[in-house]
Structure formats: C-alpha cells, structure tokens
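Listed next as structure tokens is one chain, alone, in the form predicted alone.
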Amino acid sequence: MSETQNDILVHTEAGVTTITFNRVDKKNSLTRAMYAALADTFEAAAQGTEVRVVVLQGDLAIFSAGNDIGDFLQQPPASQDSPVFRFLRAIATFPKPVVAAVCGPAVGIGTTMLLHCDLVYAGDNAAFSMPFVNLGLCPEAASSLLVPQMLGYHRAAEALLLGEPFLAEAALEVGLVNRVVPPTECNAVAQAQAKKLAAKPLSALVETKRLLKKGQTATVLERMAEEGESFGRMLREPAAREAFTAFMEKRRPDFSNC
C-alpha cells in the first residue's frame, strides 16, 4: 500500500510502514498538514496487526530542517491538540519498533524526535541541532528531559543552550545512533533492521518496548504538556517575535533587548 499525504510518502509492505519527507525543495521542513498526517499514520499503525514497525527517512542530502517557519508563523500551535503536539504524543506512546535513517541536517524537530525511535542509522554526512535558544524558544518533544540523560548534562546543555550542530560520529558516541554509515546506504540499512523486527514475534517486541520505557512515558508526556505550554507562551515574546523577523529578513537578530 501507498500512498501520499500533503509531502509525507506513506508505504507499507511486509509488516513494515515507511514515512518518507518528501518536500526536499523546502529542505524537509515540517507543516501543520505535515504533522497532521504523521500523528494519523502513527495512530493507525499503532491499532493491529499489519504494521510491526515503522521507518522515518529524508532524502540522502537532508532529513529535516525543522518547522517550515513561514507555515509556522501563519499556523502557530494554538493547543496541545495541535497537530505537532499530537505527532510528538503519538511517536512517544507508539507501542511497536521505530526506526529512523537520518542523512544531512536534522534540525530542531528534526533531531528531537529521533530521541523517540528505537533504532537511529546515521548517514555519515548527519548533522543534529537543536537551536530553539536561537529562535527565543525552549526545548519540546520531552528534549529537556531526554537529552541529559542520553548526553549527560554538560553536553546537553552546550547542544540546547548554544544550539550549534554536532555531527554523525559525535551522536554515535553519545548514544543518539546505533550507527553511522555512508548516505548511500544507510536508507537500506534501516529498512533491513526493521525487516528482522518486523520477522519477530509482535508480541514480544510490544513487551519488550514497554518493559525498556516502563515508568517513564508518563514523565515524557508530563514534560511534553511543560515544555508545550512553555513554548506556545515564549512564542508571542518579543525574543521570538525578532528571531522570526530576522529570518524572514535575512538578517541577524538582535536580541539586545529580549
């Protein structure tokens, strides 16, 4: 089955469903419609039998530049119905294998909801930013919480408070990806992993996800709802308001003031 969903492509085959960013003009970058078909695809895949896994894939030279800011500044999340809140709630509740192939920048969102999949693979052309401090914004998707236990919090606070991109070989050493391979195979890497998870018993990998994330969803969604009520507030501050209109600009912010 295929199928394709405002720039998201949707395949699945042999237990495995697919999502492919497909807006490699717009360097991947993420809209509200965008959102809305990942958080529909993860609910569905979630419900029965067919789909045992799931991969996340860019293009070779890009994964995802993040929120399309234009599109984000004409449609901000408005509630934690919002169609990002609901991807980011799905990806962190889903109960089957995920699987991600990250080649190029992987920005903002890009990086953070890697921190939700089971299996990273890495393009060695990968690179990971988080610059919500840059953009007068605090972290999301629970990447407060996540990023100092994965990196320790010395590192995560210099990749949360600088923002500045750590490359393919830096994420390994942290523990972000299984993996860092050429860009040209790291697509077939992944879908090779998730066939042998889709091969096993759905039962024992529903388990096993949950028994490895046992008492922490609840805290990850917690901090999730925090950081969302947090980011829609800073969102209509002066620090955010000149972030975005130096963007559009072109231009260098001045924060000065803020």
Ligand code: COA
Given for the second form:
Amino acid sequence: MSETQNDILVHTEAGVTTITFNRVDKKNSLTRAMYAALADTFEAAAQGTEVRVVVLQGDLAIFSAGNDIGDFLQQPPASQDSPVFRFLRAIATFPKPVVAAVCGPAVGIGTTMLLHCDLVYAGDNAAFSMPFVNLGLCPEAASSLLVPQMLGYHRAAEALLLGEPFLAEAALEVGLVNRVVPPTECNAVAQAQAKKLAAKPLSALVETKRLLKKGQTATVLERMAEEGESFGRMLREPAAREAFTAFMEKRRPDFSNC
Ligand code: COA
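With the form predicted alone done, generate the form predicted together with ligand COA in the same format.
What follows is the entire complex, opening with the chain shown before.
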C-alpha cells in the first residue's frame, strides 16, 4: 500500500509503516494539514495487526524545521483538538514501536517528537534544537518533563532556556539517540531495526512497551495538556508574534517591548 497525504508520504510494507516528511523546499516544516495526516496515520496504525512498527524519517539533509511558522502566525492552534496536539497525543500513546531516522536539523517538535519514539538513529549531520524561548514560546510534547529526565536539569536548561542546538554525538551521550551513522546509511539502519521488530510477536512488543511506559503516560499527557494551554496562549502574545513576523521578514526579532 502506498499513498500520499499532502506533504507526508505513507508507505506500508511487511508490517512496517514508513512516514516520510516530504516538504523539503520548506525544510520539512509541519503544517496543520501535515499534523492532521500524521495524527490520522498513527491513529489508524494503532489498530489491528497489519502495522507492527512505524518508522519516521525526513530528508538526508533535513529532518524537520518544526512547526510551519507562517501557519502558526495565520492559524494558531485554537484548542487541544488542533491537529498538532492530536498528533502529539497519538504518538505519545502509540502502543507499538516507533523508530526514527534523523538526518540534518531537527528543530522544535522535530526534536521533541523523538522523546516519544522507541529507537532513534541519527546521521552524523543531525542537529537537535528546542528554541521555544527564542520564539516567545514554552516547551511542548511534554519536553519540559522528559528533557530534564533524560538530560539532567542543567543540560535541559541549556537546551530549553537558551535554545542552543546540540549535535548527534551529544544526543548519543545523553541517550536521545541509539546510534550515529553516516547520513546515507541512516534510513537503512532504521528500516533494518524496524524489520527486526516487525518479525517479533506483536503482543509481546505491545505489552513490553506498555510496561516500559507504565506510570508515565498519564503524567506525560497531563504535562502535554498544561504545556498546550500555555503554548496556545503564548502563540497569540507579542513575543511570539514578533519572533514569527521577524522570521517571515528574514530579520532579527526585537524583543525590547516583550
Ligand atoms: N516554517 C516555515 N517556513 C520555514 C521554516 C519553518 N519552521 N523553516 C524553514 N522555512 C522555509 C524558509 O522560510 C525558506 O523559505 P523560502 O525559500 O520561501 O524563503 C525555506 O524554508 C528554506 O529555509 P532557510 O532558512 O533558507 O534554510 P537554511 O538551510 O538556511 O536553514 C533551518 C534551515 C532549519 C536551520 C532554518 O530554516 C530555521 O531555523 N528554521 C526555523 C526553525 C524554527 O524556528 N522552527 C520553529 C520551531 S517551534
């Protein structure tokens, strides 16, 4: 089965659904329509036994530049039912394994979605960043909870307060990625691992993932909802509007009045 949903390509073969971000001219930034397609794909893949594993991948030079800034400026998510939040809940509660192949920049949600993947393989050109503060925003995807858990508080503060990028080797050291490989091998490594997972008994995979996450899912969803409230409000405030307008106008933001 093969289908194209806007700028998201979805291909299912031998139990593995591969989702490819396919909006390279805009650095795979994610629009409302793309979030809706992602949410629909995860929700459908959670059902039944045809899909056993999901793989997320981008381009060899860019994983994702995060939220589409023009989209956020024009139609910021109005409620928890907005496509972006629906996608985040779908990936955070997805019962089967998710494998990611990350090459090039992974900005904002491009990094935070990885916190909800089970295996992450990175090209040595990968660069991870969560520049929410620089955009007048706060963390999303429960990253305010999961990043300090993974990196420790001080490194999390550097990543989330300063929004400084970190490279593949640093991501490997803190455990955000499993292995760093040449970019040209990254998708193949992710596919090989997905294929191994797809050959295992699905019921055992699902039960093991449930137990690995036990005690955490409710807290993650609660944090995600709280972040979502703040994120939605802050998107409409002067700092974010200045940051987004400056990006669209290709100039430095001026936060002197924010
Ligand atoms: N939303 C909308 N458009 C975006 C985008 C985004 N998040 N990121 C990149 N683009 C667009 C640019 O506007 C540009 O469009 P144009 O060709 O019509 O002018 C095109 O993609 C190429 O981007 P450019 O910045 O020239 O590429 P680059 O290789 O120099 O830099 C990035 C790549 C990812 C480092 C840079 O684009 C970037 O920092 N993007 C914004 C990331 C961000 O802040 N995301 C939001 C997180 S919440």
